[in-house]
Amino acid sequence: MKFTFSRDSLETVKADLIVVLCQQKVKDKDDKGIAILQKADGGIALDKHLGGLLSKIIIDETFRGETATSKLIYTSGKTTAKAVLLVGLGKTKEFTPEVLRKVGARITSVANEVKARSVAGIIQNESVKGFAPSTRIEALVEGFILGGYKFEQYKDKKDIEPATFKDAIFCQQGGRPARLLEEAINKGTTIANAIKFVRDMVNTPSKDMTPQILSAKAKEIATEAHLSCEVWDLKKIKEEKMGLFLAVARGSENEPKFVHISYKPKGKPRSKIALVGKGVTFDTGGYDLKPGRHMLAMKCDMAGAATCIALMKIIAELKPSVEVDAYMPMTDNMIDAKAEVPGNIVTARNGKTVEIISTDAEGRLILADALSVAAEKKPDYIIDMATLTGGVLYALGEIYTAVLGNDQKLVDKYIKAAKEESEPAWQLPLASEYKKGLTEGIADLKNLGKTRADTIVGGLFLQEFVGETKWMHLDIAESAWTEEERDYTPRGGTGTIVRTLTRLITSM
């Protein structure tokens, strides 16, 4: 998508579609409200030019201006554009950048529906509820791009309806420096494209997203971004004594891979961060076979690794003053004569022995060895992300990401960033009361506890492999995938936590 600036008014700007944003004005809590045109984004001036057409339609057709609702109005040649699109911003007191992501997605949807190639609108110079123009334009750009996302790689080309919306024109009224807005556009584009990358990776069927293919993609992205990348093969993984990782990979005909991507800033880094992402390209559950209805979406089980790759791409473009290393164990969890069975005891890379209680609790096994590698490098922080437990659905539902960690300041920073980025997160406790179930067996650890608080137990298990490093675990087992379309996210992979981790990492 192309973004340009113009000094033209809405009446004269050369575009197929003009956008006017409307606040929803309500008298009291029982009032459903009505859309209000604003002076700041040209709505009042355009309405005057059109002889009151916009305000008349707002009243006659009861357009309330609720968030991301819209009304298309043809102007019969009274503007250079074919039509005006009124889009609701909702109530002023409820305004956040997330509103603009939804608005951007709505604009993209309508533009493609009416075959508009170009869309123009005014960017208000003043801050809105404390959000500067650059913050707002970044969110709007994300909405434009993500609102047009479709996963159609496996459809017949002749059945695909091509998107027409290609050009977004921002009309500037006043002397605000374009450089700040251009930086915001670039950042919004970078983040939105990274989210699309995660969605594409997660939505791709497992036969086309094996450990070999995923690791090759990671290498390709790293090379393009001028990042160092090392890929360990089976021989190297064995040399590194990654026993838990190998135990999961043993049942597959696909060779496991371990990927390490590294970013170093110019000058001395302010902090050193290790990212660890689970890369199970398909999870059958092993001999603890999943029910068919739970297995269908298990191509999503590599969302943690895909998120790590996307984040490294963002970091390479934004160039924060932090050192970041990403570690990604990649395998699938299959069944054959060599596969581990429940009751076997395996030695982890850090020397701990683990009794395999469930072969379907495989994610914590491959992450454990990866965390051990990361901890050896002495980072200031380790952040792991994984579609780890089905139990998180019952704890927090489909939208929230579960957050656990041994450093409350790090957890608090993440939750604050998640709120600011509208990617819901909630902290669960690393409750020591549940640890006994992991340690009372015939090995140092079991990979499954007795309690039903499986998300907490998963965190407690992983904590055994980070040493004294400040660490945070993100369980995205539910938030990484959606069965229902939500706002600017269609069914499938969501790309969740990319925005939040970008904000967190760049703030460090």
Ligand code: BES
Contents of the next structure:
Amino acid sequence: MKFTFSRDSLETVKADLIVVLCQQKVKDKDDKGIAILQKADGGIALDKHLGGLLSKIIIDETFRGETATSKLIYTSGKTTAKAVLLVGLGKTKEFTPEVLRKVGARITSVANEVKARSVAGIIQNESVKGFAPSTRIEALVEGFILGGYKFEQYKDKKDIEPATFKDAIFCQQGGRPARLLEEAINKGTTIANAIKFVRDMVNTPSKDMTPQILSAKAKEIATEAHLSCEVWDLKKIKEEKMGLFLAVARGSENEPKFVHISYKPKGKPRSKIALVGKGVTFDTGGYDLKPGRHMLAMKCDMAGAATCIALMKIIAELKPSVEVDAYMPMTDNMIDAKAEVPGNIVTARNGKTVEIISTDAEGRLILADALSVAAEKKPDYIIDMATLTGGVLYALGEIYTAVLGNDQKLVDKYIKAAKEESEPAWQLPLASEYKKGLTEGIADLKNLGKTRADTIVGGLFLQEFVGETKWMHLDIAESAWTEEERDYTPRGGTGTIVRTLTRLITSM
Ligand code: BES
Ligand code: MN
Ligand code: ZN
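Can you swap the form predicted alone for the form predicted in complex with the ligand?
Once more the chain from above appears, this time first in line as the rest of the complex follows.
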């Protein structure tokens, strides 16, 4: 998508579609409200030019201006564009940048529907509820791009409707387009493309997203972004004594890979951050086989690793003054004569022995060794991300990411950033009361606890491998995938937490 600035008015701008954003004005809390045109959004001037057509339609057809609703109005030659699209911003009191992501997605879908190539509109210069124009433009751009996301690689080409919307034009009254706005557009584009990348990786069937393919993709992206990237193969993983990782990989025909991408800023880094992402390219459960209905979506089990790769791509472009290393263990979890069975005991890289109670609790095994590798490099912070436990569904439902960690400041920072990015997150406790369940077996640790709080136990297990390092664990088992289409997210991989982690890392 191309973004340009124009000094034309909405009446004369050369575009296929004009967008006018309208607030929903309500008299009191029971009032359903009505859309209002505003001077700053160009609505009033355009309405005048059209002889009051817009305000008449708003009243006659009761267009309320609720968030991301729209009304298409053809202007029969009275504007350069064929039509005007009124889009609701909802109530001003409830406005956040998230509203603009939804609005952006709505505009993209209408523009593609009416086969508009170019869309023009005004982003008013003032702050809205404390949100600067650059913040708002960034969110709108994300909405434009994410709203157009479809995963169609496996469809017959002739059944695919190509997207027409290619040009977004911001009409600016007076003043030259500020560099800040251009930066916001670039940032929004970078982030949205990275989210699309995660969705693509997650949506790709495991047959086409093996550890080999995923690691090659990581290497390709790192190379493009001028980041250093190392890929360990089976032999190296054995030499490095990653016993828990190997235990999971044993049942596979596909060679495991361990990927390390690193970014170093110019000058002295403000801090050093390690990211660790679960890269299980398919999780059958192993001998603790998953029932079919639970297995079906398990190509999503590498979402943590895909998120790490996407973040490194963003970081390479935004160039924050922090050092960032990403570590990604990649394997599938399969059944085979060589696969581990429940009751087996394996030795971790850090020397601890682990009794495999369930071969389906494989994520914590591969992450444990990856966390050891990360911790040995003495970073200031470790952040791991993983589709670790289905139990997060019962704790927090379909859309929340569970956050656990040994450093409350880091957790608080994440939750604040998540709120600002509208990516739901909630903290769960690393309740030490449940730790006993992990240690009372015949090895140092069991990979399963006694309590029903699977998500907490997952965190407690991982905690054993980070030592004293400040660390946070993000369980994205539910939030990384959606069965239901949402505002700017179709069914499948969501790419969630990319925005929040970008905000967190660039502010550290
Ligand atoms: N990959 C799954 C977790 C998962 C479940 C991700 C649903 C996405 C959607 C993980 O490896 C797993 O199997 N976890 C077990 C943990 C249990 C054995 C403690 C689970 O959720 O049942
Ligand atoms: Mn599993
Ligand atoms: Zn898994």
